[in-house]
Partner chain sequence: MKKNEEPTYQKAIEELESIVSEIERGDMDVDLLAEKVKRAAFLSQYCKKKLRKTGEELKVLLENIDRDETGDNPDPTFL
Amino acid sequence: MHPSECMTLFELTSQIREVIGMGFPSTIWVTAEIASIRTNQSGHCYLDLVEKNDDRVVAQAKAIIWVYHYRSLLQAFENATGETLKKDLKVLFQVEVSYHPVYGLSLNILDIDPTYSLGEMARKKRETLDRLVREGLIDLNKQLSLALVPQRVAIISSPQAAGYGDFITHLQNNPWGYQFSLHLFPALVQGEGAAISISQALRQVRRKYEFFDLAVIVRGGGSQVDLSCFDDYQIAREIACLPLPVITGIGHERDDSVADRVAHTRMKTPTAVAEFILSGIKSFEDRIRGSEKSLVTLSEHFLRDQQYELKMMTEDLHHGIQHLLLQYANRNDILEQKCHAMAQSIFHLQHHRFSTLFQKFTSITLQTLTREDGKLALLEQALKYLAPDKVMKRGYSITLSERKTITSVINIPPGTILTTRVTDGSIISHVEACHEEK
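Would you output the structure of this chain only, in the form predicted together with the partner chain?
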């Protein structure tokens, strides 16, 4: 091949530029997914656009948004979608196909139709929600009951987020002086990596759930865009499976995010979440105060009733006692009279019996004495007659041996000295012989 028949590279690229210019004379609307996006120092935005078929890249192109378009396009897109231009987002661009001999093929982005992205986002969100419903996760967290007094709060937020500060301040400066135990599980709440970071924070809470009454996810005060991380399936799943009620205060102005849908309670702002918690505690304390009030009223009534009853009973008792006393007094009188009469009659009776007995006794004694007197006189006479000197005078004597009276011949040997007493003296004699009479 002769060099004169060849083209230089510049000639070729110039020709390509010409062909492309002719092939794509006007702008084209094209749908594509953002594979990467970055801005350089001068503010131009460089993108890699792709089309995927089942996760396989089937087309790829470089694209650029010049700085003078970029600011207004981004603003309009964010205003319309609440989302920023970022990786994985599907966007409908108005492009100009341009070819530069040095920089190659590039799509020059002139406009963006946000409604397409909105539709795409809605579709993706619907898919996520459908999946959560299918898996039975959508209402799982709502089935948990809120603690009566949620004082121990796990906070998932970024310490830099304005919403976090709002939440803490509002909770701690409450007018009732309620105290809280707050613990922050730090996470990125916007930008790239937010979804993963929030999921991790939720997992940490799940491991310590017994130390808390509830978990809150708060952010806000900052940019109203870049909230699509809260539509992330993984975050939703973590929220659903947390054994604590989750309250969201993500700061959406638009419809609920997926996180809001699976959460136990959805509040618009972090301040509203604090308000929600405080109102729960306030109503608990109101219940206590209500009980206190009814207790006081009831006790007063009760005591008043009791006092009244007591007073009535005292009066009744008083009357009763008086009545009884009167009755007793009457009865006593009657009894006393009866007693007196009875005593008198008993006395009379006894007196009579006694005197009768006394008379009987006297007469019996007298009779006995008279009778015994007679007997004594007779005995006296008999005694006089039987006296020894009288008997001796009648001729009887007493014979003694050795001072013993002899009444038998036995044991009276001859020679025994006998003393015989007579009325006027004694006769001493010797025994000659004894004759026993048969």
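So that was the form predicted together with the partner chain. Now I'd like the form predicted alone, please.
This part shows the chain on its own.
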């Protein structure tokens, strides 16, 4: 084909623009989901719009809201829905279809119908609530019992949120001086990423639930837009499954969010949450004080009754003792006489037995002494007969070596000097040799 018979790219795109211009001569209304949204330095808002079928993208287009219309459209949408334009939001747009040879197909957004988005948000919210009902989660957290004295509080909030500061101040500066252990689990409480952040914070609380009496989710203050995160299914599921009562104080009057619906108790503001906790503790204290007063009153009545009964019993006991003393006075005299006579009889009997035993003991002792005296005389004679001087007179001698008596030739080396004692003196000798007799 000759080049003169071909189209240039510019000619082709120009024809496409003319065809699109003729095909869409006026504005049309289009429903689409926002896949991404951003503004540039000039204030223009750029969007990527998609349509999905079972989470699969079946259509996609770029769109723009010029700065001239953007702020007024955004303000009107926020006022009507309580939400801001954001990712994953389904919206009904009035668009003008345009095609540029360089930038391609684009949708110029001229208007937004907020009633459609309200319907979509209500539908998603209804679907979430129905799912929670089917799964038995909608009232699960409400079945938990509130602590009698809820002083250990897990807080899910942003540290920059005005409602968080209000909650802490109101709780700590209470007129009764109640003390609290407060632990913040930081989370985004509005805008993109808030649903994931709050879910993560709730899971952190669940891992440490035994250290807390209840959990609170507070936001409060600021704009009422961009709160759809509290209609998120995952947040609702985490609240329902948390083994702690959850009190919400999100701070919006529009209606109850799904998080409010599934929580144990819903309060309008963070300050109201703090007041709810304080009222619970105050109610418990009042019951304790009331019980204390009742106990004191009952104790006083009981003591008075017991004192009266004790007085009556004391008087009865006194009269009874006097009667018994009079009744048994004669018996005591008779018993005393009998005891005295019996003692005398026992004394005489034991005195006789003692005299008899003493005589027997004296006789046996004399016999034993006489017998033993004879034995001692015999032993004395034997000892005199065996005295060393008597023995030596009969021809015996004692041999010593270094003042030790020699009884054996063993261990007596030649040259040893021996001393032999006889009856009339000592003999000194020198050992030449020793012979052992076997």
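Predicted model, so just to flag it, every value in this text is computed and none were measured. Numbering follows the first chain given and starts at 1. Here, rigid core means the biggest group of C-alpha atoms that superpose within 1.5 Å across both forms.
Could you tell me whether the Cα atom of residue 394 shifts by at least 2 Å between these two forms after core superposition?
For residue 394, whose C-alpha is compared between these two forms after core superposition, the shift is 2 Å or more.
Using a superposition on the rigid core, decide whether the Cα position of residue 211 changes by 2 angstroms or more between these two forms.
Residue 211: C-alpha displaced by less than 2 Å between these two forms.
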